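Next up: just one chain, as structure tokens, the form predicted on its own.
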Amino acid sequence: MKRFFSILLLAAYVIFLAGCFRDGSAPETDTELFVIGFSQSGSESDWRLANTDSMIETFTEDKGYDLQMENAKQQQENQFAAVRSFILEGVDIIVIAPTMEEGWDTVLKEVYDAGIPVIIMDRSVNVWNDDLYLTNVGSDFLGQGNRAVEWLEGQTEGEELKILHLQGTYGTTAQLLRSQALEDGVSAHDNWELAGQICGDFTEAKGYEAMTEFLSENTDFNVLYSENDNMTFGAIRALDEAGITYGEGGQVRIITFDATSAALQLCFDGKVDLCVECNPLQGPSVEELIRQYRAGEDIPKQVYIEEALFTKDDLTQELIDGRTY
């Protein structure tokens, strides 16, 4: 008799399971992950590495995310390929840190047609229809440049300035807008002139190479406006080799962008005059925008990260040592 009842219970259990899976699929669970396709522009600088780390540390499985990241190695075509693969995979949302502003219309139209929302992070894109992306979160690069120019104006009133402009990768949002701020500043001051504009491609090696080549023909400048810290580090090495002093009491004032811990240390030590912060820790801001999207809330088209300026007077060793990038 016991065996008979056991068979009945087993049969009832089989019928129950058949009912649960009658459509051929397992029942939904609360552990399904939200899939993010992330196209990172590269790994060319300390800033970019910190930016990547911020995304990885934010979008973890234990928080319900599956972050699928592709490093474009500073090649726009690699980004296009990554985005198209995300479309085929049917990710829930795509985050792009674009290498360049131009050239995105076709690929973003493909994403739009696939019904996948896009968040542009760090830099911007120049497209015919901004409905092709959900929002743009990152730095106010023009504001950064304008604040640097205003600081320089306040520090050098009436002085004759010859400014060497060390530019980042041409066509990127940071390069375009930081350059615009300086060029506007030079145009507005009769006593300012550009001693030269050279490209360091946002890397230390290129910054050193460009500065070394420039110094071989011209040393007549008293301000270095460098569009990121890594280029600044390379430029400083070239200045050292040329015997040109800089920073506090030196021949050349140095303005640098990013405010990584290494640059802040140089500033605290009196070797750099101004660090303009460009905050790479954008993962939490992206996550908040995704939360708003999933909740059906209105999302602003442009979100700027909070950032600061640093001179030696603003810094302590404790602040520098506590910096995460």
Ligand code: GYE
Contents of the next structure:
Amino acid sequence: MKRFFSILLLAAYVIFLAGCFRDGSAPETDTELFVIGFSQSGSESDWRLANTDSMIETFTEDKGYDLQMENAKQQQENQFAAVRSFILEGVDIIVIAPTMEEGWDTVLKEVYDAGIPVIIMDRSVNVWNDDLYLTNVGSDFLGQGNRAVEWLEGQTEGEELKILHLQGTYGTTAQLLRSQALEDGVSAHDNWELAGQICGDFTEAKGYEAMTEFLSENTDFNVLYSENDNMTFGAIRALDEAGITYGEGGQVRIITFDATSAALQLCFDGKVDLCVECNPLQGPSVEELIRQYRAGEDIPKQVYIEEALFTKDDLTQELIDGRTY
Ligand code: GYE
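Mind pulling up the form predicted in complex with the named molecule next to the form predicted on its own we just looked at?
Below is the whole assembly, all chains and molecules, this chain first.
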């Protein structure tokens, strides 16, 4: 009887295998999916939410991916923990959207030693050895800042500018380079000065808070250079409450970074003067780099996403409504 069951079991197994390999392919199991460990830095802004969506929409199971995402809630320590868990899991590749630029040497060396490739997305990391990651895809933040400064120069030739600088989270590439562009611009112009530098951590709530506090002591400025849209939304609320006018014909010219649909709408309505685009839809670029990696092709070390500037003249309602973020 026992023998009969063993034979039955064996027969069932043979039939199962025959079914799997009928078309010559390996059996369809989860292990076949290409596993991506993705450490997202947080969910502080509309930009970030769109970036997360872009990754989720790109790396679907029907395309053969298993996207394992961890949200670090703006804490670099959480990113280290996520990356270490991806190593233990033995994922096929790790994608990191880093919070801070510094501090990555140790954990990236651990990933390197485990033989897992790393793609850095959005911001950058500053490590002693660039071989610790495969490639960095993201925005040219210095270029964005420089374009904003050039635009301001063109708009205000000879005018005395008192610029209030609302900064993103200190130590992130987006903050460091957008700030550098403005600081260089101020040094290069005798008629430009900084009215103040305040930090809004890339969030609407902190943008509002920092702006409200600043306005309680100083309202003498005519430009707001805000390092992301969400901080701009908060700052605008504070300006409204303080009765300070802005945009077309107002006291304060506003420059904002990201160009989300809500900011473009403000620009179209004459409330914001310049939107510097920062494109969060980076999933497809990451996918292309992964394709190149899997095909054994040469991979560029740095890939920049294409981005534009928008003033009211560049906008139509149709363009704004067509924006998915
Ligand atoms: O501008 C901001 C976000 O790193 C490009 O971070 C990103 C910046 C973006 O929170 O909205």
